[in-house]
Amino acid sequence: MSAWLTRHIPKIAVAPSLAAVLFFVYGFIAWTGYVSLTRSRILPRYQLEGLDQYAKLFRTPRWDVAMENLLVFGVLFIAVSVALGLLLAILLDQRIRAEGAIRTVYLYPMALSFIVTGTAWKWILNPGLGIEAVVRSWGWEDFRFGWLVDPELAIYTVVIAGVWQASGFVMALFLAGLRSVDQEIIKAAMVDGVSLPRIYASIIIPSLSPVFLSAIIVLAHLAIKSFDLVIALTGGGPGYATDLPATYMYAMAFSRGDLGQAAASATVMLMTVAAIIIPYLYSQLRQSHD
């Protein structure tokens, strides 16, 4: 009995765990997907309807308005992140003095959530409160920035708080894979005569594909569930120009009772990421077994 229970021991600590998980997760994304096939309002229906949601999903204006803002703010926040944390890491690279209070912070804003994010971003772009007040009490009257309220450039502020939030974390993956490189070859590099910015371009940056792999695999993820950064800094406005699928789901199981409509976009958004987290998790695993 005693062998028994030492051989499975850690499979009866690990159970109510991975119950819980299977339930309230798997579970919960089968039950999601279920009634995204049935015609539910307030209340879920168990009734099947076919794909008649994910149609009316696709017929919807705002679900174009809130797949086009995924588009900009998710090619933007990703492209200016990487771009930013990998300057910033090269620049840090290079040993400067104070380095430690320096990367501490560039990371501090990783460390707030995207509410407190919103809503310091909505006080500084605010053209009442922030940098158009500021400027102008400095006497340029005439300066105008007002992003926050404007239907074509909000989505714009987004990516500012977005960018500002993520782009020291982007750095801390690029920095540790900086300091990885084999110095050897920097070092053979160099005595040859190449330039540092020539060794930066063609022989670092081009070893850090994995961390580049990494950083844009997170980075999506964050655009595609982003939530409550939207809804503290824009509130989805001005009328639903900064919606993205996340606060258009909201919106429909919250604010209009539509559950089969919130079920199908939440559904939508689920495959959307496992279209970029699955074939990142099998080039993974081959590598492993190379």
Given for the second form:
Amino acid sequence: MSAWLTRHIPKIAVAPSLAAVLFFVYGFIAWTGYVSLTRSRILPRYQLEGLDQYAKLFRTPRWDVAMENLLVFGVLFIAVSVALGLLLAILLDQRIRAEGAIRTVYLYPMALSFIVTGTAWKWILNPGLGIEAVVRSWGWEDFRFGWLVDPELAIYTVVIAGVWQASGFVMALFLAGLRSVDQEIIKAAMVDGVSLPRIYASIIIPSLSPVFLSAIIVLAHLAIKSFDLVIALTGGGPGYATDLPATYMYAMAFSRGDLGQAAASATVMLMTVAAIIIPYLYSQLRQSHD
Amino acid sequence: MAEPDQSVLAIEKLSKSFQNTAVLTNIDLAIAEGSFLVLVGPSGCGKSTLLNCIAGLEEPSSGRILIGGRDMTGVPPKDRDIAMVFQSYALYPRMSVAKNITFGMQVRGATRAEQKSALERVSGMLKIDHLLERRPAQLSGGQRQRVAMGRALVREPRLFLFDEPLSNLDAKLRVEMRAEIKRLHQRLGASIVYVTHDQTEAMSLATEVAVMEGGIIVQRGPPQEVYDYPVNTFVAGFIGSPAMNFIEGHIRKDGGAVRIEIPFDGKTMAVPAEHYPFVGSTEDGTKVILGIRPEYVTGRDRASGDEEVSLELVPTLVETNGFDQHVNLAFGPAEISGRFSPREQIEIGTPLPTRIDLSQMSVFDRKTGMRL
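The form predicted in complex with the partner chain is what I want next, because the block you gave corresponds to the form predicted alone; please supply it.
All chains and molecules follow, beginning with the one already shown.
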């Protein structure tokens, strides 16, 4: 009996959480996939209707806006966060004083919820409350900074808030990468006569490619699933100018009463994430087997 | 000291401290063109810091460094006419072997043709022609070390600096690469400063050894001289493996005769010291340490000098390496080690006729540790 227990206790201990994950994660993914093939409105209907919901989804202008926003937001958010994070990491890597304190300051936004970030930046960017009001109160009466309420530019405010939150984290990743670079390589390059900018450009940054990959993967999944930031910052507005796929899905499911449409958009999002994550996981797993 | 124009490297009164910790104190050093100077010492003795100061990777707190007669203090590393090989090889990870070797030339503005001919020359010399397209990660340790040396060789500098280049290699490869470096030095007649903590490496490579301890150069000279005449007990114990035997005793002066008396087995053993080249004058009763290398503690069948004592000592440990038996022998409360012929029958616990050749002994002051 006790031998049987010793052998099976690990399985028994893991079983409940495994069952919960199977049901709540994979079960609901399957359910969502199924619902996306029906004409469900407020309540689910289980009669299969084929790919009508997907056809409708790709005809909807609002979905196009959401996907376009995701592209703009995703590319800018990732590119700017990586560039800024790398720059901060390089500056911080110059053995400066109070590095620990500064690192914490930059890393701290990551500890905040996107809701907090969104709300704070909503106030900062609000023309009547934030930067515009402050600059005007200093005497520049004509100053305008109304990106938040401009349908063309509002998506860039989401980028600003997202970058503010994530670049410190990216900096921490790059800093760890920079610290693992063999100092003797830098010394060797100095003896070789390579200038410091060139050392970074030709030797150090190319050796950080695994860090680039990790940073981009983390940021990409943040970008695709970002929902709370948009909700808190712009609420998807003005109009639906800053809708992202996640907010589109939320609107369809809970305010428009169109479960089928929401499920179809959710499935498309899952495919998008999978397209990024699966090759990454595959390469990582293959490496660990080598 | 040699004249500045004769010495490829001259260091004058160099000191270096970090915050308030002195790492190097008042170092004076000059080496002639073509010499192979090995800085050797235990970790923390300042040898790597000294090398970094020569390279310009660290600024000395005071003092001057001249390379090829020019004052290089404060000059950036790239303008010092040096090349350096590092312990971790320090190859540029994302570049091919060829690129690793020529990147410095490219940065310094050499033409493609110059890079190509230099690469051919060096890769032939180091037998790495077949590796030129590979990345450092695809090379073995020995191959990486060759590439690192290639990168130094293409510079054709006045002075080569080596920072523990063999420490990351396994034992067999280390011996091979050691011979390779020695051969390279003989062939090119290059001037080399080489840092290591391994005294075997120092002895076998150097034309001159500088033993460092606690931020100063304790002794400097040709390897054999440092081996035969260590200036203090630190050098005596550091250079040579197995380490030198230390036996406590005191000096007895009797008219003109000088002896060293060693308490042994309840009796007193007298060692004549008439022929010993005392550095200074000695006083009767001075407490001393007698230093005897293990190879002068031998058995019956090994030839020995005329100044010798014969004893029966009890073996406590025998290690065989094929060409020698390394034996620990009880000597009073302490132990001494000796080297015996592999044919000698040695049994633990059975007294063994032992002869100690005293012609090569060293005598140190027990209080100061300095050679007498």
